[in-house]
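Read the single chain below, which is given as structure tokens and is the form predicted alone.
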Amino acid sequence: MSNKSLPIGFFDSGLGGVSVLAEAAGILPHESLIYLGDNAHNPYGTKDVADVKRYSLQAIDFLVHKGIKALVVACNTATSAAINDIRKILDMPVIGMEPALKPAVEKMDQGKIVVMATPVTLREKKFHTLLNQYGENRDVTLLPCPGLVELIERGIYYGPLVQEYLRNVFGGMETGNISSVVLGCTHYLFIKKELQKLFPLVEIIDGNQGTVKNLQRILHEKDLLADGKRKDRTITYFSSGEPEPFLPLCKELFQYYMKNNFKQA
């Protein structure tokens, strides 16, 4: 098998990276994709950085042994904690995630920018470098969202419980001047509709498309884009923990994302 024909590997602490997987499936329809959800160690966002690094390295070892041509760290927390270590180890393209603060600053020239993310992402040096670079002269509010990942991991990504969570987490904030909300965790893409109901006039911004476009550009530069047809590609899911109900939820969320973001899905 040529390198071009090898799949692209994705991993996340659980279900969240499925949103990135689905974005890649829409933008790169010829590529075969492998997804690993590390649900045995979910969530990453409240754990020590050393543990997140260890779990991330275990995940990439699994994917590399499956045979991949590129890796997407489809998790903002794992990117913050482990991306430099991963790039030192792997001799292949490695693409990470970061909160889409730069697009938020460029799109909206005034108003408050709220960055929703896990506690680990918000306290890591990588994010604060990003904040210093793009948010220095803007009103940026950091909003840690403990418990939201766990809610989505239970398959609760719409309805009254999500609405109640969002009202509570935004409850102590002056919301009238919010111009944009940055989704700094790949899990949060699945509650985007509920967030839009709460803030119908606010721009909701995420980094999925930018991440996948970057992946596409790098694969093109390295002559690694697949030559096949859509019908030839495969999408395979793995879990590090109990497969039920995790793997069915992966497929459900994949279809949900595709339906809401790609007309042909």
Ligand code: DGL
The other form holds:
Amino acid sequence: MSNKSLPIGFFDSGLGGVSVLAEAAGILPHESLIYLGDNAHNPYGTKDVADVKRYSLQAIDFLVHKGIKALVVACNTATSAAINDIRKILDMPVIGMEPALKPAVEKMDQGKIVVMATPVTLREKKFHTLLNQYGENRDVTLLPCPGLVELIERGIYYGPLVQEYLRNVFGGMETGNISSVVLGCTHYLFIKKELQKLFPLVEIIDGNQGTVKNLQRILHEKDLLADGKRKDRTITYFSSGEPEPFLPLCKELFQYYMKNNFKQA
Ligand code: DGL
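So the form predicted alone is up there; where is the form predicted together with the ligand?
Expanding to the full complex; the earlier chain stays at the top.
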């Protein structure tokens, strides 16, 4: 098999990276994709960075042994904790994620920008470098959301419990002047509708499309894009922990994302 027809590997601490997987499935319809949800160690975002790094390295080891041509770290938390180490080890394109602060700053020239992400992402140096670069002279509020990933992992991504969580987490904040909310965790893409209900006029921004376009550009530059006539691509899911109900939820969320973003089921 030529390198071009090998799959692209994706991993996250659990279900969140399925949003990136689905974005890639929509934009790159000829690519085979392999997904690993490290649900045995979920959540990453409230753990020690050293642990997140260790789990991330185990996850990529699993994917590399499956035979992949590129890796997407479909997790902002793992990217901030481990991307430098991963790039040192792997001899293939490695695409990471970061909260879409730059697009938010470019899109909205006034108002408060709220960045929702995990405590680890918001604490780590990588995000503070981004904040210094793009957040200067802007009203940027960091909103760590411990507990939200756990809710989504239970399959709760809509309905009253999510509304209650969001009302609480935004509870202490002046919200009238928010112009945009950045979803800085791949899990949060799935609660976008509930967030939009709470803030109908606010722009909600994420980095999924930017990440996949970046992946596409890099594969093109390295001559690694799959044959454009290919009809037999596959999408395969793995979990590091209990497969039930995790794997069925992966498929449910994949369909949900496709329906909402690519107008197809
Ligand atoms: N989905 C991950 C992210 O993008 C983190 C989830 C977790 O806390 O495990 O940050």
